[in-house]
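Starting off, we have a lone chain in the form predicted alone, written out as structure tokens.
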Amino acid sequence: MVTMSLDPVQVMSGQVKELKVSPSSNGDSRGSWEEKEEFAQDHLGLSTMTKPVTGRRTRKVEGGVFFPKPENAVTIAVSSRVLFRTEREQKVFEQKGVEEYLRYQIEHENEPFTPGPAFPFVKALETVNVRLRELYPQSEELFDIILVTYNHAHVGIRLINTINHHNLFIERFCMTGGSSPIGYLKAWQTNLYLSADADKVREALAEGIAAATMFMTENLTEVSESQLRVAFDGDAVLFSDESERIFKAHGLDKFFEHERDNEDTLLDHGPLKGFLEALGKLQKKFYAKGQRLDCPIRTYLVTARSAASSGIRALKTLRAWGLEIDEALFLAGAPKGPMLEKIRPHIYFDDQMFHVEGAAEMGTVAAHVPYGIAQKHNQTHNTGVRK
């Protein structure tokens, strides 16, 4: 059985590892880095080690838009506390105070940070970049990727030379100082908003953004560097929580005899239903190609929902709306921990930490989405992993 805290700046147990940290003042420790660097490639399933980066890269992708206007991009807004692994750092903070965190965070800004639960999923949007600017050189429809973070500007410095020693291409970032981003997610026109703060991670929702909480896990599994691969629950996360309300309150029996009653009524939106809206709108890039069996975004809907019983409802909602899912899993109550483990997504969205924890447990990254009826009931399930 695996613990999993609720705090997402906490690990699963038996996660961190003692790593040395040079004393320096200038932070320049190499040893350091590839230590850390070959630590987090094997718990992250990556299977190359990424070298240093050294001095200032030239970003040049030809015959491309560097830039996409939000309007037209798909927006990925992450937390640099899910981009990478800050442990060591937020304890520096909570135990001895932002003027001592700014300060080891500018001692050390020459030590990259190492990957965090959230660097697969970026680096998977980034290949589907590479691939989409092939096919549409002028396009700005693609993953625009936006590096959001409480922190002062100083410690900038030392997330632009991690994104650099990583090789990822993220030119915008957001450092608020302390301040809620909310306002600058909604500027930015966000399709997606990735935290390790669950608090802000509900303002999100409220404001209409999709958003949803990581944690670090152990053990993950390895995923595809050629595909990106997105899997969705249901009810609260796709779909509204209407159908969840029922079970909650009147039971399984009821909640058969309300999907049957209610068979041809779409369901209404849940918050994540824009984000496969975005994906499907760049899938029909590839399609348009003649690149369907080789499109490098594959999604998955991930549904404790019965087929025959009460399938059919979320089926004609998703073709109603004109989304295609590319594989359906209908688990009739099941766990949904092993299906995963052969999906292999880069990330699996889920209203209930149930689930959330069950995915972890078999080295998925799950992403909580705190929406609808079953947060209630979270509440009361906040540790631990439901045998």
Contents of the next structure:
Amino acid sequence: MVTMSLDPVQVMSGQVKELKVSPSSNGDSRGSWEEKEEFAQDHLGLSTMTKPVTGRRTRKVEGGVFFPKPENAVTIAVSSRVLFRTEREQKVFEQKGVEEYLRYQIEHENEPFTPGPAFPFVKALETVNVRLRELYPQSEELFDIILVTYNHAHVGIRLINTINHHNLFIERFCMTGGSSPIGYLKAWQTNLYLSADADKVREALAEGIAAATMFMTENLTEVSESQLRVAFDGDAVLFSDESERIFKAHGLDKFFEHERDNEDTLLDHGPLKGFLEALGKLQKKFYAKGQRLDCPIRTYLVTARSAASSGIRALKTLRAWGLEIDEALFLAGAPKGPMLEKIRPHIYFDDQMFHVEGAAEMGTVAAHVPYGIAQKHNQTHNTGVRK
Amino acid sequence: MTSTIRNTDVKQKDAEHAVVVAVTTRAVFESGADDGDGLHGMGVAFPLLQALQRVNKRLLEENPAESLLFDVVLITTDSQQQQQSSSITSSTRHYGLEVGRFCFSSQEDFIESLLKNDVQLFLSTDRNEALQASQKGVLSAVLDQQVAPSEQLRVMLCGDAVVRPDTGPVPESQQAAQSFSARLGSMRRRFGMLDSPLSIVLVTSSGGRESCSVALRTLRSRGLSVDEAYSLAGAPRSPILSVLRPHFLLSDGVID
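In place of the form predicted alone, the structure of the form predicted together with the partner chain is requested.
Below is the entire complex, every chain and molecule, led by the chain shown above.
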């Protein structure tokens, strides 16, 4: 009976040494690499194990395929429009209607879509999974990526072909054929939902699901392939919009006064606090195995608050919540774009479109969290699109 | 001894083209709820019958000469129900159900009834009945209590059991499933993408995206284009099912 787990061979920089592939070995010792290769060929008929990266990455335990239970995994639901680029198809839909749109999709079924704004983020999630599986082969505490789209299943084959083409590890999906995906998000115990449709994102937030709207930007800066980097704005993202309300209603001075007076009062939580928490839990799994310095997850707080004053309350709150954030950047009102360009996160969450756009201009994938008081002032984008 | 009675209140369907769906009386009416006025209460299958009726109505709106319609048959599957023929027919009339025929059969001969009446889909709340019928080559499914049933007829196909076309001789029950899928597909094509009174939902429970892809292609090759597709890849079904709210589940002739 096979009890060994088959970890995918992911040849990436810095990881080759873990495979003990040694051309100079005299062949006497049967290292773990050789055992894995034999396993692959005898039991699965796969010959891809000797090739770097391109083989389909499946994890098999005792002949079955391993999929985490939704309650154990960190479930990320991504819509097809943010995972892939579907602008051309969107145009067909908007200009010619749904029947023509579906006909077009079927006609182009064997043409994979190209990567969209969420693609690098999803790839980075998979990288983390590879590392987690190496350290904890039996654990279900992994990222589970689910494609949630309200496309008709007619587009299903094209989407599956695209996933195959890009070698993504997405086995779960919901194609709702036009009905709201929100019920399914809950059924999947979704930890984060990324969509191009602001209305759906708002619905998800109203149901207590962390969610953000993503936009396609050209000229994205390159991001790390070995470390997932997630950056968060503070107010109305990790924290409630309480302080922003004060600022908007009474101005900066009153804001500072309020923060000073309430320095020791915790801020209330915001819609993405839970997601940061989920990331922290996974980080701790790496720390437990002595990989703090080499942790493939890094989190950032990028806030307009200033370190000397209003920032203190933010830090105290995070500490009280037991949440570690790797880097806290207090910009004291300075523009966020340049800082984000230095950090190069795979995704940056902000409640203000102004910052989202600013980040995008400098090549950062930014996602809008339509939450809190800032939304009343946020009319820069009309995202009334349907799919 | 079975007797089959036509319901004269309802226009008979074209036998050659109609899709005959038999539903047990136990599923449609509450048994023994004979309230003195000789009427039964509404059973579990009520929302389903109403959804089938709505599909027919819309089909005729699209084409008044349409012959590809659901032809509903009420069938008794035990002697107790068999005795209640008058309350069954009067209840049917009372609720205005579009039932074409009644088959008053007992345990021993209900399957024969199904076969004689060319039933293409048999629905029962009793798993054993469904199993028996399925073993004799009649496509069957088990009906459950519906929580907040939808107006739209929602048919769920269990993709794991969808058989690929190239895998050798096809057993009777699967043949029945394949021909039913094809007809359902034709029916579905009478409507546009939006606002259809009928939605076909594919769910694959185990296996990953490939098994869903195979199921989608196979169904398409049979003439059935699916509206919604869900790949669970091992995740528990019930949370998803409670959002999906299918009226019934089909698994290519194999009872789940």
